[in-house]
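This document opens with one chain alone, in structure tokens, the form predicted alone.
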Amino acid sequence: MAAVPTTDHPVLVGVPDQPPLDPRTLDPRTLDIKAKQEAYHDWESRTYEEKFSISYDQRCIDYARDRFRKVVPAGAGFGRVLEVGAGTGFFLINLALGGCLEGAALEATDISQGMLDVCRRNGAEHGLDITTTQGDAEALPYDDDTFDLVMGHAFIHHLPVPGAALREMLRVLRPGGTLVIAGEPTELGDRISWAVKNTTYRAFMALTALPGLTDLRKPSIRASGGSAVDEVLAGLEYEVDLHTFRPRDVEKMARLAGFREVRVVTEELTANWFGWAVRTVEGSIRPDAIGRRWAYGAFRGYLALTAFDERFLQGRVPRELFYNLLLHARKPYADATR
């Protein structure tokens, strides 16, 4: 998410599917962080994808199974998979696209009922049948020993209680089964990451302090017609990320919830620095501002100093400098000797 005041939120009434909000009566101070949760991601749903640039093509098809193939070596079959905080589907079905979960059945739970019904729309899109159940993390609607695999991507930042979550997802494991979560920030990589941020947005908004260039700043929700409730639940943006994580602490969390084989790999680490300058112009500048050609560049800019991480960077640096956590583990079988 954003670290600084941007005003790079869509303009929506109400929540998918939902009555209208009433701004008089919404006062997030009366929620919990989980009607919290609800509430922003179902507002965020519609337009979810434009904000974090999120396709089902080619480029986050590499990016998915990348990401997957670090720590899930070809040729590992599946029979049902879940994915946890699923949001719109981005990972499951990249994954699925890039031939990853071959033949699996496909199942994705989330808190927010408007980002499943986008999940299970874009998974009709592109010719998969994704049975989606609203839910808690802490608490999955699932039986005990059901799924192959689970992961989640960029979620379990947002839960109060991580490792509860965790126990939830050994739980509905079968034994030997395969937990992926990829997309976590690190403590120290979200650290520099806020300094590129902030470093961005007050050299963007010098810069269009020149005369003729303040109309390049994307106007407020207010300016482009929003309503009093997207306002408010607009700002609760800053209130859903609960957590960054020290690889350590998160192989620790994972074997105290009974998981086997636990591993942390960590990346991104220049390429994240250039990501978050990027998205912090683009979530400040008026979007007719910058077009394909900047798209272009942008994602071609993140390839190459991805390339150079990996190349250069990768058991050179200190692990907790990266910016991306990705987690692996097993869940053990009855039989611990097997």
Ligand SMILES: C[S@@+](CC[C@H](N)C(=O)[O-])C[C@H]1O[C@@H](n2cnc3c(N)ncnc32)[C@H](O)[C@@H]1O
Given for the second form:
Amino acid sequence: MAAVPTTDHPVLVGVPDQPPLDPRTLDPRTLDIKAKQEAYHDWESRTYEEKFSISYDQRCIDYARDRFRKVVPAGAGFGRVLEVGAGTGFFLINLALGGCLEGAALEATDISQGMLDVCRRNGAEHGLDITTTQGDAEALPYDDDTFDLVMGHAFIHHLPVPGAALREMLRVLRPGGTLVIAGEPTELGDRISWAVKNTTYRAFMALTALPGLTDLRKPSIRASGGSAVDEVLAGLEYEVDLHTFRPRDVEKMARLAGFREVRVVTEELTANWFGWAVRTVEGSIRPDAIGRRWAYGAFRGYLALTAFDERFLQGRVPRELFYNLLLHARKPYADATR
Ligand SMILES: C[S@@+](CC[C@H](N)C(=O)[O-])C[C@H]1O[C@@H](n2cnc3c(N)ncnc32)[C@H](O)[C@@H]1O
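Could you please show the structure of the form predicted together with the ligand, as a counterpart to the form predicted alone just displayed?
The complete assembly is shown below, putting the previous chain first.
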């Protein structure tokens, strides 16, 4: 069962219907962004996979494996693998199911115990034994030189100091070990995606204002049985995304952290616009109005546009405009001549 923040959690101070916190015991240092990340993601872990149409089947295996294979060649083997900010295990589990982590010992860490509980359960359901340890990416709970591969997907943009996490990932990697970070938003790609989301949302609201269509709109949290606590936690969604990145800054950050063989690849242009339009509709519509077939249809559209981006736009359009950023790097051997 996923951990759900208790109502006396620091981020719930002042929520209507909750007992006021005692100022004598309130530690202002806990009211920081990390407390919010933990509370939000614990709460979100209950619905995260539904929200992002996450599954453990060919659709998501192909997605994860395609990202990974852009920076790690087939045939590369790893003994001990860690995913940081692993959430419910989307990247780690789909890569393992796709044969990219053959024979490796799998570990996952995240600031949210709720996410890790779902991750371990998902792993077990797919025959994978995943060791999970709750921790902060900026102070990883592992010894130096422990892992052959350290990965992350869609998580460094949540960290106050992403460079600190890169240094930690370097520290826990064995010399010669590999770092792969995928699914991070670029600065320009994110700005364009906001315009797409905004336009889609306005169009959806205009359409569902028509007679007979208003009940297509998703009911508010309170109207669908949620509490004041749910409302506050849901609202943290707008506080937990902290960064977008310029590709060259990420390269610099990785080198400053001590990595070598640093390579940043960006991808998804029209595919991403389509993806955000789909997700905006999914976030605005009554959940029972769409089903699994919608997810597969949307994915087929995404695949077609990804192929278009790769065939016609990659290499012609500046890499800064693509939305998704992938980083590959290696920890140097102490003897840099090896
Ligand atoms: C958008 S989710 C991505 C989860 C997963 N990697 C995926 O791709 O589905 C971001 C994850 O980062 C985690 N996170 C946020 N801040 C963190 C921190 N300081 N240390 C470790 N994990 C953190 C969250 O709990 C959440 O699980």
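Heads up, when I say rigid core I mean the largest set of C-alphas that superpose within 1.5 Å between the two forms. Residue numbers count along the first chain shown, from 1. Everything numeric here is computed off the predicted structure, so don't read it as measured data.
Core-superposed comparison between the two forms: CA of Phe312 displaced by less than 2 Å. For Leu303, the Cα coordinates differ by under 2 angstroms between the two forms after the core has been superposed.
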